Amino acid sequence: MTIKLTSRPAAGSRPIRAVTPAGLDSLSGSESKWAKTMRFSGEAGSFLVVPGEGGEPVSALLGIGASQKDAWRKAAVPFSFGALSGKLPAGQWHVEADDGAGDPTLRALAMRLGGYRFSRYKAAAGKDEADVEVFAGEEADLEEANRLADAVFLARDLINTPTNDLGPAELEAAARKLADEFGAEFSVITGDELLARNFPMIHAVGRASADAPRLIDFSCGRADAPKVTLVGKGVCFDTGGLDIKPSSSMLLMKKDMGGAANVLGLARLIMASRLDVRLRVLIPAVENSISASAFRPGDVLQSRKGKTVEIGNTDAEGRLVLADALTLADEETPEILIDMATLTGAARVALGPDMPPFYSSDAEFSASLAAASVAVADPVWQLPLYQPYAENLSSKIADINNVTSDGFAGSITAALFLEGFVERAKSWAHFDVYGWRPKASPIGPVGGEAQAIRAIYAVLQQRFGTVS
């Protein structure tokens, strides 16, 4: 059930009342009462409908949890919020809410986020979906949280469309269309012409399937404007390759492109909000399929860098697919280079599914991004470029091994590997993403997940601004 939010209340709308478990006691007699009888408990994204005499109801109650101390905890509040959607009753409704529920455009955005469902394949896709308006408040910027909402449903539904309908044909069509939507200039290079214009591992990587590989490429924004170029890793499905992958490590292999997927909802977000930069959005778009053409482990690739690169395991290849990227987007010396990839399992391991570790050797730009993390309810977590450790992708007979040999520190590794194939960017960020919501929450079921894409877009935007 999909929320809409309003700008003003209307007559006769019903409150929402946001509480703490603290704060049952301070709920008018009535509601108390019934409160109390439903053992209603104010923990955060508990609900109840409070009726009035006629059964209908008067009032609704949102759970909001216990004041929080811990920082990542207290941006979550506003999330509670989420959990309205599905449950609140026909009509119209407003919030009524403290500066203990949190940041107002937070709440609106977590109503709208909490709406989301994947019904591309269900046949009764909605139907008979209640009619449901909310005024979040005078202070809530429903632009902003529209916008926002927008983005993240761009990416968690590029991530959840299977790859039999989002090969890398439609992902380019997907970009294509979000490009035209804003006036971009849109290219693409594919198949062959890759090796024709020095693209060399993004070629490796894609040959072996029916669909060809391409590199999708698309600008907008003055041309005169500082340049932030955002590279998305668009393996549409990773068998692994000859490296095969068990069958159960590929069932979510359709959600390897949540790279791309991010950097498409970023790319919306910065071209809707009219942010003052000349933005560039490049995504080697590939299937790492097995056949005769497949590449090989113990292969040596020419990368369009100079570089050689050994293939010590083919089911690292999307670290060979940036690579190529990364290059390309360093040749013109953007202001900030940034690139978004679900690129390990060790990332996971350290971090958690909910939490993208980043990269960086911008100590400006990873506090600001540690504080907008925090402020917006967008976790991600700085993991260090630790030098040392680049000894580990040494090559006896090429310049750099795609993979370490010992398996410490693979999240780590991977950035590392990425580092050395961006040398003239004035910033660059590498953010390592899992893409996908193993749980459900108030903001959202299973399935593909935006993750870094707000926090990354508050700093853009308080650094540059908007175009007047």
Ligand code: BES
Second form
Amino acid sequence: MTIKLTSRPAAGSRPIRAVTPAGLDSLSGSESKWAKTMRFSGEAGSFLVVPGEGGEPVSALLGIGASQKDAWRKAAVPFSFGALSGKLPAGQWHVEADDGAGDPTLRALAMRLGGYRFSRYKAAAGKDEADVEVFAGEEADLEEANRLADAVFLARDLINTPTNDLGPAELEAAARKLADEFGAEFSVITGDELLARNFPMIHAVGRASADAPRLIDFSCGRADAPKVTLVGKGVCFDTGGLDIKPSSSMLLMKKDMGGAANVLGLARLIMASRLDVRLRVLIPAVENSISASAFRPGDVLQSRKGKTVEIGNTDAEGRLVLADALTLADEETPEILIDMATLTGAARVALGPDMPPFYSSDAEFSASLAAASVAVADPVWQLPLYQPYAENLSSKIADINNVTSDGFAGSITAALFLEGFVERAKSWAHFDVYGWRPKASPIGPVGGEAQAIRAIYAVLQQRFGTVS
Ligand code: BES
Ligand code: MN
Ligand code: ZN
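Let's see the other form, the form predicted together with the named molecule, since the form predicted on its own is already up.
Starting with the chain above, the whole complex follows.
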């Protein structure tokens, strides 16, 4: 069930009261009594409907937990509102909460995020839709909350869609649809045309699939605005290639286009809010498949940049397709170049599923991002582009190997590999995302998840503002 956010409190709408465990005492007589009877705790995520004399719901209590010292937990307090979705009885409601319940726009966002379901393949989809409308408060920016939710839902839907319905061709169609919605200029280079136009590594990784590899490219915004280019790893399925993954590691690999999905979500946000930038989106879309034409361990590939790359492992494919796309992006010297990719298992070992590492040598961008990350409760953490590890990518016969021999610092060395293809961009940042929520939470079920895009958007918004 999804909650509809309304811009005005409806006549006769009932209050949803945000309550801390300590705040239970200040409830009115009947609410306080009912809360005690029902042992409502006020813990984060606890919820109670308070009935009137005829049993009809007259108000609702939402627990937001005790005040938090930890910055991440504190930032996530408004996400308690995600628990309302699926629980609020039908009809009109309005939020009554103070600053202790966190940013009002984030509360509104949480109410929408919590109602997300991926129902494309479920026969009963949509039948249990209750009609619930909530006024989130005067201070909540409804349009912003809806833009954010739409961007997150786009990323989730794309990641959740299995590869039989979302190969490179369908990823192209999804990007085209988004571009068309905002009047962006769209082009794509497909199959052998990639060789003719000098994207040899995108071709090599994707050529074994029945669905041709391609490079998706769209641009939007006034031509002389600062250039912001987003590059997303669009590996629609990652078998590992000839260095095939064991089945347990392959099971979730429909999500290996999570970087592309995030970039499309972020692009939607940037275009919908009309940030004053010249946006360019590049997505190398491929399936890392196995056939007689697959690239092999030991092959040496030419890259767009001219560097030769020895293939130590065909499962390190993301960095190869990204390298050619980053090279193209870099050619026009963008102000900001951002890439997002489900690049390494090592990033998960280091920081777990919820906190994507990012890499950048732009100290100012990194500091703004770290601050925005906490402010909008979208966790990211900077890891170092530690140059001494770059030599572990050396090859005896080519300019570079796509993997290290010792296997240490896998996320860092992947980032260093990419850095070697970026020269001119004034500022470059790489995000090694997971793209998946492994445990259900108030703001979303298990499945595809947008990561880092709200934090990046906040930074871009501060820096560039909107078209007046
Ligand atoms: N798509 C995977 C990385 C991945 C695996 C992300 C699991 C999230 C969850 C990537 O293409 C890959 O296979 N990376 C290898 C690199 C290795 C061969 C150097 C990895 O991380 O094991
Ligand atoms: Mn791989
Ligand atoms: Zn991959």
